[in-house]
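Take a look at this one chain, the form predicted alone, written out in structure tokens.
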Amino acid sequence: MGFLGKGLFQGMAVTARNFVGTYFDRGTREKLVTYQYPEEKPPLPENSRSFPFLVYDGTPDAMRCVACKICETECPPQCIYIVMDRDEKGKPQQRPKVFDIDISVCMQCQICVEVCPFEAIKMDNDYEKSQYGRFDDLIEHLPDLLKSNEYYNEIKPTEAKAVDAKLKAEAEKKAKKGTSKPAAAAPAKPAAPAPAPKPATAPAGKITIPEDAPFTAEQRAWLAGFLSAGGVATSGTGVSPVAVAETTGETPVPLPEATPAAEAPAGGWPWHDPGLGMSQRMDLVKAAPLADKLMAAMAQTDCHACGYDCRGYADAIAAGSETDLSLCLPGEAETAKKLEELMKEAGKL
């Protein structure tokens, strides 16, 4: 049994020992939990998170975001608002013009990070977001959200390193696939005899693809239907470029296989507009070939989440080289259902 106030003096002794120890013992000094905030800030663990930000590589113009709107669609409190950028001709660009996040509504759930297929949006560690205004001041716009990949590596080194390795592997795979495609698409063939001369008066609007063209039978059939439906013909003659080439013996004019779909003139595909609803897009392709209908069923964002642009994905499905109908992430179940319906109607599923 001790004297009165023994516990009090024991507690004070512990306090005094730790206080004096902070001047001499580093281990004791590190036990202190008091920070002189805001001049001194505590280090945050790597897995902490506050609000989202957008990652760019190199310069802010090289942002990873392609405005596919997947994060906007999946956001539970609907605090993300995105508008895709367009050029002077109205053609959609693969970048956002507007990207707003209302941090007064954001619940820091990280779902936007999990659904992004481009590793473009990440959770920040910056928790100092207090503002005097309750409304507009708490909305972060695109310039506020952009932060470099170096910053991302600084705050979350382990996670960022894994993401960089993944993106590098995907880029190498895409480059390898791109370099190996031409060789496979144009195998060496013995020289074919010159085609017999044909009359230069092919029926107007009727386009045929020669048998020796470097395409499969399905590709030739699709190209003939596509060019005929589009009314492609040489100026004032009603004769297709292919028919002219067959007649003159000249090298055939390169067909759409050699020209990326993304380079088509603005307005060439009136349904290629993410602002149109599914029913509106399908109305525009009622009499169009199957590949056009397949393209119209997609989200029209050219986000490349499927590994193609919208035109390329539609062509691959129509040709049978792509069988997965659920790759259009922005279109989600609506697109997958419509693609399946169109393929069944065409007797290909």
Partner chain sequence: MIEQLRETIAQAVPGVTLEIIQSTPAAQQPALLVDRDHAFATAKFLKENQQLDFCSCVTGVDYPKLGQIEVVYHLYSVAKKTGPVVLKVRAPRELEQCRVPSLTPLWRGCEFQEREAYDLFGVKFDGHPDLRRILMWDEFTDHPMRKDYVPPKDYEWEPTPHDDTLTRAVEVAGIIPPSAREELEKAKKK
Contents of the next structure:
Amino acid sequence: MGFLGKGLFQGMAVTARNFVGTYFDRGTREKLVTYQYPEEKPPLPENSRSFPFLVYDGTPDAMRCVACKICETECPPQCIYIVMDRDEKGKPQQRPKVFDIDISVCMQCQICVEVCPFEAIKMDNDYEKSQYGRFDDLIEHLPDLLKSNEYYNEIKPTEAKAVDAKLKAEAEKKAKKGTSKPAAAAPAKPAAPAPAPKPATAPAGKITIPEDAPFTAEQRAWLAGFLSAGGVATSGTGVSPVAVAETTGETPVPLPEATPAAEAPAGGWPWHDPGLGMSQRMDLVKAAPLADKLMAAMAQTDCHACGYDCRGYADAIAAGSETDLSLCLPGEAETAKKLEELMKEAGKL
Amino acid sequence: MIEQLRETIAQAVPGVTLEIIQSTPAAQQPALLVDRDHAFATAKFLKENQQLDFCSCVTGVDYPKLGQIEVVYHLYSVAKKTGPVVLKVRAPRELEQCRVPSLTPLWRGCEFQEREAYDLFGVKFDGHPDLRRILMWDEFTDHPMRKDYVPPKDYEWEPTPHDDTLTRAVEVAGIIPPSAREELEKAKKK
Amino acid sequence: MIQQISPIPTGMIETQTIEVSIGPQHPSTHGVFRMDAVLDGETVVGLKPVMGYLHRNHEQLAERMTWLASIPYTDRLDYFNSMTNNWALCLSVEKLAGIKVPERAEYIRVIVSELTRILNHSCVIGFMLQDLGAWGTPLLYAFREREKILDLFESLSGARMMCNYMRFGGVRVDMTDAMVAQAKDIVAKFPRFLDEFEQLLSNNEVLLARCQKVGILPKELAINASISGPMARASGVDYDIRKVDKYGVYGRFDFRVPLGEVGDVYDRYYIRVLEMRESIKILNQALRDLPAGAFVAPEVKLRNFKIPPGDGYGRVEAPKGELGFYLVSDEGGKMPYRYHCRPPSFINLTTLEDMCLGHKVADVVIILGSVDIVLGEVDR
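Would you mind giving the form predicted together with the partner chain, to go alongside the form predicted alone above?
Let us now look at the entire complex, which starts with that chain.
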């Protein structure tokens, strides 16, 4: 015990010690933790996150995003808005036409990054986003959002390296699978003639991008890579990928019992090609079992938005274990409608 | 164990009807559903004879399918360090008949939580010393946590570029009422 | 002139009580919170807390989105302690779904939660002293130390306050060795700061005069009014959910539960200092024993996560008290049918009037400060 006011003096000693201590705290930031912000910026840790951006490889056209809308659905405050790009025939282009993020709504939770199966959306660490306008200025559009993989590697080296390694391993695995298939390994040959109104001059090999598809050379190259990486072997089946005009999925053949389709046939499923239109895909499965038909109605991205891959979702519907027909996000209303139609035809709805 | 408790209560509180409601299989928290007339006596017995002196959590759950609103009490014992004993009371959904006895005279901790349940679900607690709205403002007339609650037109609504997404969200969850949707359509046409 | 006015004998003049609305925009209410006080002179004779200014119906929002999407919203409940808020929700969901969390994840959860507790308690003391009139100094000392913990949280989870770190069945990212070293460094240096902090405050005559025998909360009332956390323990209620439920891996750590004797504001101040020291103990053990292995249960799906129908209640010892979630799942199981949050600071306000009666207006401010509320949690 001591005299009255001892506690006060003790406290003052502490403040004095701290006051003096700040002068001897150059660099350690033990006593001085303040940064003189606009002049001096604190170093950001690698995990630091602000708003999402979209990653592209090489050129901005080669974005990883396939507009599967998983992030849009999962986003807690609903700040993402995606419209899938389609050509004039209405064929999905596996890329977004519109990708908006309202950063006045975004709460930087990173859930879009976690749910993306394509490693296409990542968190930026640029926090200086203030704008003068309250509305349109706070919307980030597709060009603002697209940033290169190099940038991603720069801001988050460890994470980006892991992602790159993962993507590379996946691509290699798929390429290996592709080459093991005789059809895919076959040398380049022109696509077989097709009962199509237009002559089929599809590029050779396993890539089947229609000649008239509105792609630049770069896009074409990228898409080719994408398709081959996806292990999509469509040539050698004698079916042209060129759009067949106005032949909706009418099925004269009586439907067989729904049997979950077995392993992929040697040549892969010819309709499992995201570059094809719905009517083309339905043509390919005219005589196939229900599960194949259902699968062909889907967007073929294997995005797992429904919780399965395309094959799995089709099998689940055919087997009756999945009753929700509206789970295919990239296929949008078209797929849902077609699935319903097919199920009605099969007498299961 | 819950069976045993049920027997004990049935002996101590004559005329009580008790029903056991199971929780999820993993949670292992079966609840006792008590009829409204004997809820207070049951709770009193639990407090005095079972030493459940800590009423942790009070809330309502709306079941439009059953036509009932359920009030859930989670009781713990600080003295014996056991719990929870889950007590459920049900009342009809209609506002006039939606009354249950208040347990605030037994546990002060229910005071604010019962006010909250009254505010958000419209359950009237008979015997509550101060039953007023707590989170919503006094002039508010509805009970927003009921499943059939339709939020009023949002007067602060302004068009945003991602209205389409919001509309889609609405179709799933029904957040924006039809009136606001009309306005949305109008804005889109412009 | 002055001498001509005769002194008025007491009892001659009828005094009137006056109603004062303290808040909702007042620095001492820690947010948008109002106290309708009835005063007789300067003495409080009645006081009703009024809340709801920050009400955003968190529960209804959560009932309209998936289980996963609610996690970032829990960060915003008690924005000082997003880690424990995350844990409370994850623990409840894991309880309902029967998910087993890997060892490493449990240890990481303990580490971040105890760091959160330290962060919260030191800041609460700072805020309380701010309410007493100690302008800035203790608060900024506390903030300086909090900064070091927030830096760790940022390098771990990506955000300083809205961590959004835990996931059902584990945590989102692993704690690297560098982060463990950083945490060890913080833990090693913190007791020294705590000694300094105590030297600054604990024996300060002004603090003693203002805090002792002010706002006494009796033990029986504390239990009856469901008061939890440090506030209940300051009144002598031996109830710590870490000890009672032994959730996570808390059963493996050696720590004590400090208890107060009087239950006044000073006890509520001092109990927090002692709890910080116990947290340091737990942290030392957890950082020492941190096992290797998975940091998230691999079988838990991120998307299309479903819970079987039924209900359940899970709770954790958050720095402010018992934070619980009562969840009901129905047939679909993708979204909560009912999602109720039991916020500790909301329920700890129940006895605010009892503690304030008979004290001066100036004491109301520090009594409220010692309750430790965050309005994001009170109003939800």
